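This document starts with one chain, in the form predicted alone, laid out as structure tokens.
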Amino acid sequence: MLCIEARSLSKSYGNVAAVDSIDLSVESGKIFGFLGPNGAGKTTTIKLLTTLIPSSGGTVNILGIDASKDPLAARKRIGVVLQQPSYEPTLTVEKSLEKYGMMWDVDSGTRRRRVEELLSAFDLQDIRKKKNDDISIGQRRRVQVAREFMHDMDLLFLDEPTVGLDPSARRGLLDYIRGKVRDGLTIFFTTHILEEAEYLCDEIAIINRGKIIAVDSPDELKNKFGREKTIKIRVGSVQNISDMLQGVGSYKISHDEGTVIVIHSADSEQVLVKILQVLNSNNIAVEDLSVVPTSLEEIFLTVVKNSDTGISGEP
């Protein structure tokens, strides 16, 4: 079942197309990553999907609801955490959570239970009595994300939710999100930290200049666009090794206590075979050999660069 279905969705400001006739399909119970450079159209797309701004064209269905015709019905079933900081400066952390539950008409017993659960899940117990004005930026961000879980929802939009969080708090939030998805929640997730997307997302769309330029699972994106692999070979300190390896292909050599030969090529396996043959013929022992997989960050940079230069993203 599709949780989000957008067709030819557009938003223009004068002659500038912030979102340029995009199609999106997000399955229920999944974590959908939405990646792109600054100014690519990510936040505008979220505001369109959550009915915070009107579209210039196209259609949006959220949980089977035509969001343009019945935005209130759609909003009742979703949660939204935008990039912009949002907090009540004079309220304590626990009062902020409780107030948010009251705004959504959550009954008092459920509110109390959820406040305690979220204070624990987001490691906020020690600051529960502190006012939001008196806590750090990262702590405020945790409160901002935590309070969204005070109400029931089927779909949650998270726009850069880990900004300002330390690594421990970031991993805790990502694991909490994973747990909620196992319980049936669908997540629409944007981030500039590509390791987060690789760790969390079932499917990823990459947007650039208002257009969707790639959509697939992290593994399939790597299969499509990650043709180059990096192979590292460590040998003992050897003189004139560069002369020995002339003409075998694309590689570089770095020196520390020994010698590391780095192969970075679309034909890295063929280059590896040639280098091993040369090393063997010269009685040079290989101390270590490792294959470094292509990262999602490398894929992202490649796809965006190809889009900017007009090169087809398909291999």
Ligand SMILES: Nc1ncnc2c1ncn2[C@@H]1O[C@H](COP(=O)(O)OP(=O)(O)OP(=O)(O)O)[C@@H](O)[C@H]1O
Contents of the next structure:
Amino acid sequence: MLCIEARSLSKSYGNVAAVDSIDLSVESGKIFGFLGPNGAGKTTTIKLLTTLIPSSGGTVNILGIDASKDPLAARKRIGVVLQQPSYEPTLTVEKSLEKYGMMWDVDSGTRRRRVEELLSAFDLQDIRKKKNDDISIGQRRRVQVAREFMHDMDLLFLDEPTVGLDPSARRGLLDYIRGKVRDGLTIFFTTHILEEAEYLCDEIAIINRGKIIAVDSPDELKNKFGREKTIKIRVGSVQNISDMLQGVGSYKISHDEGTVIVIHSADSEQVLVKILQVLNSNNIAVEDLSVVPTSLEEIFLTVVKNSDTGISGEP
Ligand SMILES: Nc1ncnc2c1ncn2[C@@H]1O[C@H](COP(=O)(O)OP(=O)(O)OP(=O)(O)O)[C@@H](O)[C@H]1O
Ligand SMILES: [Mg+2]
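Next block: the form predicted in complex with the named molecule, after the form predicted alone:
To see the whole picture, the full complex is given below, headed by that same chain.
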């Protein structure tokens, strides 16, 4: 079942098309990652999907509800953590959670149980009695994300939830999210940390200048755009290495303590065999060798650059 279905969704600010006729389909029970450079339209899309701002065109269906016809019914079933920090300065951490639960009409028993669960899941026990004004920025972000889990929901939008979180808090949040998804929650999530998207997401869409330029699973994105691998071979100092390597494809050679040959190739196994043969027949010993798959980060940069220069997203 589709949890989010947007068709030709658009939002313009003056003559800026912040979101330019995008289509999105997000299946229930999945984690959908929404990536793109600054100003690409991610936050605007989240605000459109959560009915926080009116669209300039297109349709949004949330959990089977036409969001333009019945925004309140849609909002009741979703949660959203916006990019913008939001907190009540004088409330303590535990009262912030408690109050959020009250706003959502969560009964007091459930509230008490959830407050304890979240204080511990988000590592907030030690600061539970502190006011939001008196805690660190990362701790405040943790409270802002944690409080959203006070209420029941079927779909949660998270706009860069891990900004400012230390590595262990970040990993804790990602794993907490995964647990909730196992229990049936659907997540729409933006981040600039591509390892995070890769770790968490079933599907990833990349947006640039208001248009979606790629949608796929992380593995498929890698398959489509990242068959290329990087081979690095270090040998001792060799003078005429360029002559020897003629015919093995394009490579780059640098010299530091020895000679480093770097080759990007979609056909890395064969290229590697060829080079090793050449080196072997010239009695050159390999000091170090690595073959690294292209990262999601490189794919992101390639896809965005291609779309900026008008080259099609597909290879
Ligand atoms: N309220 C607004 N009024 C005018 N222009 C806006 C408004 N909000 C966003 N924009 C413009 O719309 C475009 C998309 O902005 P948006 O905030 O959606 O980007 P983003 O992908 O979330 O970026 P970031 O990674 O920096 O959070 C930008 O060009 C931005 O300047
Ligand atoms: Mg944003």
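Since we're looking at a predicted model, the values are computed, not measured. Numbering follows the first chain given and starts at 1. The term rigid core refers to the most C-alpha atoms you can superpose between the two forms while keeping them within 1.5 Å.
**Q** Is there a C-alpha shift of 2 Å or more at N38 between the two forms once the rigid core is superposed?
**A** Superposed on the core, N38 moves its C-alpha less than 2 Å between the two forms.
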